[in-house]
Each structure stands twice: as structure tokens, then as C-alpha cells.
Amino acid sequence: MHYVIVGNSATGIGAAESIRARDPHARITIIGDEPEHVYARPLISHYIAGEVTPDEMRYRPADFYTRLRLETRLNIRAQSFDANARAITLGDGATIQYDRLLLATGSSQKFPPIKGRDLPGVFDFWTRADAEAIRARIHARGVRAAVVIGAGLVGIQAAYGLRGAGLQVVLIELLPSILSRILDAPAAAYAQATLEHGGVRVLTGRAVAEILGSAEQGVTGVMLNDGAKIECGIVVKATGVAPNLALVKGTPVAAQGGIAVDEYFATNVPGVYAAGDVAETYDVTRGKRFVNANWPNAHAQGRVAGLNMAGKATAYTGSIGMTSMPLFGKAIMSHGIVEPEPGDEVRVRESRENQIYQKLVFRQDHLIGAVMVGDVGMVGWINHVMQSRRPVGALKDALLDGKAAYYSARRALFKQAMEGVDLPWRESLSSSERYRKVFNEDTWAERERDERKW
């Protein structure tokens, strides 16, 4: 058997890890169009601030591949693949045939055809290549000042990781918000205040007309559609991404917003597998199949894709928009859907004074979305309780209501969730064995002593 994955990233590397755990003889390859070791991309800007290394940026050990006997073939582009012979072509006019292939080609940056966005200094924001690119550019023209055009989750990192490598940074975001996204405007007023706190200017409802400089100098500056300028010597892209589906065009394999798959992330073309952020999942707090380009459901769903493809079916449960971040101190967090439609019910807790703010949004007593700032102590007890699609009830009142309630609340919900399930190890395990399995958390010792104290 051979398995041939399209992508050297959180999800192609789930894949092979869970392919190799059942298949031991199998033949695996991993094709990547960057040429470096599978690396966290999460960690770019702390690389262009400083704050790792090459080394520590690193997904998997040296010996990786070696160890899991993979066949790579890296820093080659997989131009396209024919269905009915069952072959990959690359870049370089090789073929490859498989037997199962797993397409995680992931996404890529999209920006508008803004006159100057091809001078030197205008960079990307997406791969270890684009961070290189922009420290030597750093380096070797001694640049001071870089403005960011974008303020979503890949201008946010790029605003942190040049401000510490010791730039002056302005974003600048055409909504009124940064981050609309994913927070609501209370929290999105929080995460400007904290980047302004460290430094970054921000400059909300502007737009770049232009991208100023020329081929031998490079960027020198942009002009905002308003006609001010402001000087600079790096221009950084970061106005949006979409889902890879160049591969796919043309061929028998169905996509519209992304690759669509059933729960076992088979596409419809047989042999053809689709994960990561690629592809189109069921959502669990929209009800419907949505792509959530995430690092946490990349690897999720490339492990699941990778079991179904070694024979072993196992349905995804399915995923959740989610972005967790540390941004000059602050803890931000955003899970679900933030924004309440006529009939959903919200609880906030804000304390301006610690520079907290929570907010949950129900739906049909369902827990569909929640947004914390400064304190996000019960982020993985919200994921929870949305990935486990049961009513809450009374509760939202009391999830947060401080830990007494919090914990109140947890036993709840584990009492409603054992009275509702009829397994055959219930009556054997003690209550602490029960906890355990069925919230799945290697803490729950540490959690039920902190209730015993409550």
C-alpha cells in the first residue's frame, strides 16, 4: 500500500504519525513545496521577534522522518494529479502513484492588486521563507519602521513579531474593528489597546491606496486613501487567506469553499482523501460544514483523515472556529461564533480595571460561542462543552460566575452526562474513573481536589 500526502504541515504530519501507528509496512511519501523540516507556522513571529530558534521552531524531531520511515519530497510543488491513473505529477515533471493520497495542501495569502505590491520589502506573512526574507531585509538595510496592512489574526502576529524584533509598526485595517473575525467590538477594543500599549500604532477604517518606493530602493513608504504617508521599509501582506484548491481544479474532485468531505474525510473521488484547512468539516456550533483554518484542527483532522485511510474508520465529531493567542502579556481567546443572531442569549462578565472580558453566546440552550480576555483560565472547559453539543441549561448562568460555580457547574454536567449514558463500565468505576472518562482529562485528579475545596 502506498500513501502519498499533499503537504508537509500540522495535518499531513497527523496523517502519516496515525497511517504508520496501523499500517507498519506501509509506503508513505510526504510531498511539500517548502524545503525546510516540518515547523510550527504559529511560531513565525515569535522567530522575527526573537523569542526562538530555527531549532525550537520545529513540529517533530531532527530524526522525524527517519524514524517513521517517510519518503519526503520537499521543496517541489505538486502541480496536479489524475484521478483515474492514480498518479501525483510534480513540479519537476515527476509522477508518482499512490494508492491512497491525502490532500493537506492547506492555504495561502490572498491580497488586493494595490499598485507597489511587488517593490522589494513588501512581504508575505506565512512561511519560515517570508520570516527569513523579512529579518534579512532587517539586517541588511538597517529598516526602522514596517507597516502591516490587515489587522485579522496574520497581521495581528506580524504587528507582534516586528515590534520585537525593535521596529516601529503601524497596522492598518479598512473596518472600523481589528480582528472582526473573531472577537466582538468590546474585546477587539481590548486586543487594540494592549497592541497600542506595546507600541503598535493602529489605524482602523484606512485603507493603503498605494505602496510607495521604487525597483532599486525598494518600499520607502504607502499612501493611505485619505493621502497621508507614512514612512517605512517594510510593507507586510496580511489582508486575508483561502484554501489551496489549485490541485483540485479540474478534476472530478468536488470543492467549492473548500474540498468537500464526509465525516470520515473521504472526498468524492474514490482513494482521495481532504483535511486541514483545505477542506470543508461540519461545524459543530454553525451546524454545517465550514472550513476552520486552525493549527489545533489541522492536526485533529489529519490524524482522524490518517486512521480512515489505514482502514480503521472513525467519524470526526467535527470542529470549531477557535484562536487562542498571547499578545504582549494578554491572554485572547475566541471559540465559535461571537456574534449573537435575534433569539441567541449572552452572558458577559467585564472587570475594566483587570482588563478582563468574557462573553458566552447561546443558542437553543447550546454553548455555540465564547470570547475571554485576560482571563482564560476555562478555555478548555468551554471546549468542552461546545465539541460535546449537550444542552446547558441552568448553567449558563453559572459558568461565569467565579470557581465556586464553575466547578458547581462541572459536576452538573458530568451528573446529567452519566445519567444520560448506559455504558458498560458505569457501574464499575468509581465516581474519580467515571470523571475521567468521560471528560477525557488528564487533570482530573487536580480538578476534583480543587472541588473538594470549593
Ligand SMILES: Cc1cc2nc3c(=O)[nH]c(=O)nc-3n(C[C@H](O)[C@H](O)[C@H](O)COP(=O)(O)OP(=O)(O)OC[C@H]3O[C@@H](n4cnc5c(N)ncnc54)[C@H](O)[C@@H]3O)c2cc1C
Contents of the next structure:
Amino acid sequence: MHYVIVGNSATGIGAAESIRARDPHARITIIGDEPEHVYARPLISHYIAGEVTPDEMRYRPADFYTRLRLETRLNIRAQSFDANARAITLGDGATIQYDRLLLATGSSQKFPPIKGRDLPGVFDFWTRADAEAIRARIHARGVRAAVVIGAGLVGIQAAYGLRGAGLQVVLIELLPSILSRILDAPAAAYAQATLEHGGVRVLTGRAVAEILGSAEQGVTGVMLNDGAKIECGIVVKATGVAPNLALVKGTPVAAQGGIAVDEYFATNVPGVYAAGDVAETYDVTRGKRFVNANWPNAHAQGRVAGLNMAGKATAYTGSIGMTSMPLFGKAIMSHGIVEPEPGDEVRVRESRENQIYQKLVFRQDHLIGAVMVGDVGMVGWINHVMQSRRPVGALKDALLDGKAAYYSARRALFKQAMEGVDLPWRESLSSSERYRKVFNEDTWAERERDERKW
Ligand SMILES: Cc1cc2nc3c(=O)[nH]c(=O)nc-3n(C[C@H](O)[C@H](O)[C@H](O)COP(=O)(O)OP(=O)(O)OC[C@H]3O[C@@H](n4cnc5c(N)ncnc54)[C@H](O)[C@@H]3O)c2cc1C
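Would you generate the structure of this protein in the form predicted in complex with the ligand, following the form predicted on its own above?
Complete assembly follows, chain above in first position.
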């Protein structure tokens, strides 16, 4: 049996591991257009800030591919595939036959056609190659100032990384508040204050009309739509993401917002699976298909997809939109639906003095959303309760209501939740160290379990 995986990142690696654990003799090939050993993409900003080395960014040990006997074709694109012939064609014209194919092609950035977008010094913020190029320009040109366009998760992380590298950073956001897809207005205000406290200048409700500079000099600044100019030697584009669907264009594989899959990650084409950022899966809180693009979801989906590909039918219980990050020492997390709809119930706890803000959103008897700034100690069980869809009943009021009530509610919910599904993502993220720990050790534990089988 030959398993072929396109995409050498969180999803692809998760799949390769569970296939190998199930099938010690299978041939497994990973195709990836980035040249590197698999690395944790969320650590890119920490790399730019000089907080981690390339070795520490590795998501698996150096001998990972040989130990799992994975064949790799890296630094090359899968150009097309023929579902009838079960064959993938690579950028160099080579053809690879597969029995089962996993599309784990992830997503990439999109940016409007603003003048100057192709000038030297204008970067995406997506890959290790982007990070290397940014670092090289900072050092070669002695760049002291940067502009980041777009204040979503990637833009915020870019601002953090560039500030950590010692640059003056201006973050420009078209909408009235930052992180608007994952935070409500009060949480966004806390996050903005944290960024500003960390030395990032934040301009909301402003748009970049043009990126200024020349082919020789590269970028020299940006002009806003009100005519104001901001000088800089680097511009980071961070205005949005879209799933990488190029490989399925013109094929029978059904895709809209992402590749459509069933709960076993099978597409509508026999032998072809898809998972991770490129796939639309069932969103537990929304109750419909959605692309929940984040690292733990991607890895977990890869693992379940791999099991199914290797013949162990395993239904995926669904994903939750979730983000947890440390921002200049302040923990921020968002899970599920953070803006209530009519009929939803909301509980809020806020301490301006301690810069703590917590909000829970309930639909009928279920917790469907949570936003937390400053105190994210509850993230583990929040995740469990949301994912397991356990009713919270009369406990709603107690949850944010002081320590004693909270702990008794937490105990009760935890007891319930223990009967629910097993999740790969349980830890709260309260500092960048903890964050790194989760990204590595959580999956280490899984890997060690599998290692006994390899
Ligand atoms: C800067 C940044 C910060 C982030 N921070 C966080 C965070 O804090 N927390 C969090 O949970 N998530 C975060 N994410 C999101 C997270 O990294 C993604 O959800 C995750 O990487 C998705 O994994 P994936 O394997 O599905 O896809 P990807 O990681 O996108 O990998 C897909 C791979 O496939 C390759 N590929 C695509 N098409 C082809 C082809 N035709 N042929 C060969 N190769 C191909 C791509 O180049 C890529 O290497 C962040 C992302 C970025 C960019």
C-alpha cells in the first residue's frame, strides 16, 4: 500500500504518524514545497524576535523521517493529480502513483492589489523562508521600522516578532478593532492596550492606499488613505488567508470554502482524503461545516485522517475555532462563537485593575464561546466542555463567580467532561514558554505512545 501525503506540516505529519503506527510495512511518501524539516509555524514570530532557534522550531526530532521510514519529496510542488489513474505529477514532471492520497496543503495569505505590493522589503508572514528573508533584510539594511498591514492573528504575531527584533512597529487595521474575528470589542481593547504597552503603535479604522519605495531601494514607507505617510524599511502583509485549493482545481474533488470531507476525512473521490487548514470540517459550536484553521486542529485532524486511511474507521468529533496566545506576557484566548446571537446568554467577569476580562457565551444549555484576557486558567475544561457538548445546566452562573463557586463548578463540569471525547489540546497558554511547551510536549506524549508501535 502506498500512502501519499501532500503537505509537510501539522496535518501531514499527524497523518504519517498514525498511518505508520497502524501499518509498519506501508510505503509513505510526503510531498512538500517548503524545503525544511517540519517546523512549528506558530513559532515564526518567536524566531524573528530571537526567542527560538531553527532547531527549537522543529516539530519533530532531526531523525524523524528516517525513523518512521517516510520517503520525502521536499522543495517541490505537487502540480496536479489524476484521480482515475491515482497519480500525482510533481513540478519536475515526475509521477507518483498512490493507493491513498491525503491533501494536507494548508492555507496561504491573500492580499489586495495595493500599489507597491511587490517591492523588495514587502513580505508575507507565513513560512520559515519568509522569516529568514525578513531577518536578512533587517540585518543587511539596518532596518529600524516596520509596518504590518492587518491586525488578525498573523498580523499581531508579526508585530510581536518585529518589535522583539528591536524595530519600531506600526500595526494598521482597516476595521475599528484588532483581532475582530476572534475577540469582542472589550477583549480587543485589552489586547490593543497590551500591544501598545509593548511598544507597538496601533492604528485602527485606517487603510493603506499605497506602499511607497522603488525597485532599487525597496520599500521606504506606506501612504494611508487619508494621505498620511509612515516611513519604514519593511512591510508585512497580513490581511487574510485562504485554503490552498490549486491542486484540486479542475479535478472532481468537491471544494467550496475548503475541500469538503465527511467525518472520516474522505472527499467525494475514492482514495482521496483531505484534512487541516485546507478542509471544511464540522464545527461543533457553529453546528455546520467550517474551516477552523489552527495548529492543534490541523494535527488532530491529520492523525484521525491517517487512521482512516490506514483502515481504522474513526469518526472525527468536530473542531472548535480556537486561539490561545501570549502577547507581551499577557495571555489571550478565544474559543468558539464570541459574539452572541439573539437568545444567547452571556456571563462576563472583568477586573480593570488587574486587566482581566472573561466572557462566556451560552446557547440554551451549552457553552458555545469564550473569550479570556489576563486569566486563561480555565481554557482546558472550557475546551473539553465545548467539544463534548455537555450541558452546563445551573452551573452557568457559578462559572465566573468567584473562586469557590468556580472551583466547585469546574469540578462538576470536569467530572461530566471526563466521560466525553479525548482531546489532544488541554493546556492553558499563559506565557511564551508554556506555549512552546504545549506545541512540543503535548505532541511528544502522543509520539511516545506511537513510538512503541513503530
Ligand atoms: C505566522 C503564523 C502564526 C500562527 N500562529 C498560530 C497559533 O498561535 N496557534 C495556532 O493554533 N495556529 C497558528 N497558526 C496557524 C497554524 O500554523 C495552521 O493552522 C497550521 O499550520 C495548519 O497546518 P496544515 O498542515 O493544515 O497546513 P500548513 O501548515 O499550511 O502546511 C501545508 C503545507 O503544504 C504545502 N503545500 C501546499 N500546496 C502544495 C503543493 N501543491 N505541493 C506541495 N506542497 C504544498 C505548503 O507550502 C505547506 O508547507 C499560525 C500560522 C501562521 C502562518
